[in-house]
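Take a look at this one chain, the form predicted alone, written out in structure tokens.
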Amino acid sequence: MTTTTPTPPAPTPPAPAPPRRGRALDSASSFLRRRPRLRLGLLLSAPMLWLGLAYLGALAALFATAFWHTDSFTGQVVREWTLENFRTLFTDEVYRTITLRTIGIAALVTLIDAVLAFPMAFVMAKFCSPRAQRILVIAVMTPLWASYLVKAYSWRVMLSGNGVIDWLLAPFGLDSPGYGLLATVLTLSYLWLPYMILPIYAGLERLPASLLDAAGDLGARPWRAFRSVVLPLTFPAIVAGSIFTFSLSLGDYISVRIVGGANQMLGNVVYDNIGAANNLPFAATVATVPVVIMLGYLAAVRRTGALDNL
């Protein structure tokens, strides 16, 4: 009986050898995964670069710009090194006016809308169904989508001498409040109130309601619950949205325009100075005072963890 041998399997081909490119590519991915700082750098290389260039290096000129000045003769930009601009920002008993007024308008207008945004986020976050909310944050949003000229002019008409708000004061015997300070607080309090709610209203969101249950089995009242636990942990949200409104308004100067009368805002000198007057080393100058503020404002909530609810 005779056997066969079986043919052996024919050898199977090797594979062939990646390309050089692709065992380029997968070389970079293997270093940069081991690496995820020099990852994350040059994932954010591009913006960085485009932040450098176009914000900071925007910041700074202004800011060289404030050191020169103005031939009184040609109106041409000196580029001589001076402190002339500062010397009178500081000495003028006009500037130092217009800069406390600025700074009282843009801290009464964060203030006005913390008092109204707060209940109305409460409202929003804690007793609304997750429906209700989504149609909620939209309609707060939506005056945001407005042109913001067309909403400062409606002020203005409403606050004329026979607008809307005169006529719902006539049967108290009052009259509309007209142009003026009280017009502009009103004005920028609309404008600037979604961006006082959206952060309060994240912050509160967060809040976990057996918080709240458990200060009412401990005996707590609603106002000592609201001051012991509500208050200090939506602090923060607060504080994030009255750097949106109190930076809006420190820097705002058409509403003033417009519903202001006589009164002015830094935000106007600067215009002025650019326009009118032609003195753009001067215009420089008062715009580094909002920057060199919320700079400060910054610094000093920081720590509050304002910051981490943007």
The other form holds:
Amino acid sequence: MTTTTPTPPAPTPPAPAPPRRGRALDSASSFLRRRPRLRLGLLLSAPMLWLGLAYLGALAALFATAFWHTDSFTGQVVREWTLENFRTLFTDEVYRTITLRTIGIAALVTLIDAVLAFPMAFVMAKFCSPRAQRILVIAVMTPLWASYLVKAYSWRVMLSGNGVIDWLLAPFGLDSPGYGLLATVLTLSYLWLPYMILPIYAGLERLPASLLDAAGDLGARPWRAFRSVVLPLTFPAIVAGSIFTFSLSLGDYISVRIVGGANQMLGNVVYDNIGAANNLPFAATVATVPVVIMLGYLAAVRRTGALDNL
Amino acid sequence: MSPNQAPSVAPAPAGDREDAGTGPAVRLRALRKSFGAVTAVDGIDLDIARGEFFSMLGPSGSGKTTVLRMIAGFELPTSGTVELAGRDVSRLAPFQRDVNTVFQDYALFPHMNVIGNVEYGLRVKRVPRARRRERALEALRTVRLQELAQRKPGQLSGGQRQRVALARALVNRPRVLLLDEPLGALDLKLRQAMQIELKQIQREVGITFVFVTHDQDEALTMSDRIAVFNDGLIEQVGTPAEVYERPASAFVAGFVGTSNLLSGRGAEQVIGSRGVYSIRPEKIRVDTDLAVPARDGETGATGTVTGVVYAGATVRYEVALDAGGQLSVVRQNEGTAAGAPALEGSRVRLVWRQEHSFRVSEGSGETHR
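Structure of the form predicted in complex with its partner chain, please, following the form predicted alone?
Every chain and every other molecule in the complex is listed next, the one we just looked at coming first.
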């Protein structure tokens, strides 16, 4: 402020003194203003407490429990360090099969969602008016407001013997796939699709339209322009979406119970060991598997810049 | 009217072209484009000769960029035709047209380095690798950027990006190069340097340039011919001198350079007939001696100086005429500037040669200024 004209004295009388409570608040805020570290500490204490205790603490407890075992006679948890649980996990054929099946389902769900989400997000971001975009974003998110169980059970109904899918496929001489792995993949793909569409949509929206024009201008046909310009530039957004779909599928155990027939995923093993088998340490051991897979996945995609897209 | 012969220094155009074609580089006929209820381009006829540096000048929203985008193929015309070298391309996609564009935001591919960007068009057209590299480096030499070939666009300055965009378009040896306000994002000094350089490059490569700008200085400095756009229509097409010295309408007079308009009673008394007359401010002489009689072929009017604006190299005087109306006068600052402000409020006589005040059509444009 370097005005050269002198400011005339204010003609109005000074403002009346603020009420007492306001003054106390004012002095508190100016006290905090002078102590930025304290202010930062107060603002962050609640989230830090949550993150530190509830989340990291639970994770630490999980890892610790994974190395304990239960007394086979009393069923009590014995707090002695042992690798017994991990030995069972790695040597028993059943667990290896279930782990591979779970990873396969998660990968397939991710792939299906990416293939379905991309054209949807592309049309939303590049061809729709801003108004239509808002409506479509809400439409994509609407299923997230419905209960998980309702959605899973409606797939069960649709997939049943005389369900909608049977009726739709009948003219082609096909039957409903029934309950099983395919049904699980279908249901999970449906459930997690919005988590793939939204990051891709955001990524495409950031892509300047002039880049597409430029590719065409330089002689690239649409498919070439897509492959050489759009896909490389939105790949981080696709990976960001895949983090959601992959991790959510990896930990799921309800859909497979509802539509998966007799098949089990890692989550079912955890659930059964907590409940029926009463073997909390082994449940914890199995539960570390998705965590480790996810850490490996995040480390692998870190270089694509996907984590900046979340 | 314009130097539209192919320059002899130009390298021969690519031999893989199916035919040289006939007719002007670009021919637009009754070209229209509406977006819903809005008509952006309202029936344009235009011929752009081969090898010409042609500017489309106009305020924003005048339709010049839409015309450019229709030539490129990014927009399809609502009606009318676009011909390139005699071939009707009105309905073709951008990748089927022998034109390239330098975009306003440059539109460089951020995930490719400079040479990758420049090679893109050749790679798409399956030019062999060695040949491709050679031509890309040659194009980068033309814009003097060969040493930055491995950089990513994000590591370049605005002016460097602009050159990469130019090289990326030129390397394809298009029939026509379209430039959409390419200098708009650069600062003044860089812009002036690039104006000269662009013109040089155009002479070297001998390609038809169609240059969209809202900057009248840019258009006047660089172009062989200028089309002045207003409200989806072309108000005038001509050489810079024609457009500046003989604007066809009040809009052109006002948009290209500063214009003095005399109309109504003022025109009647000073010039002798009603109508709208335009006089460029630098054509007027200021005389403090009111008694000097007008020489042969000169017109004069008396008035009062209402303002003096000192602008370094020039001084501008605002003069209210006794006959009605207001004229600006721009004089070179020839060492008399110290006394100039003192003129404010004094009575002066303005004198100009009769041919420098000329009648312009009132034009729809006047309401826009």
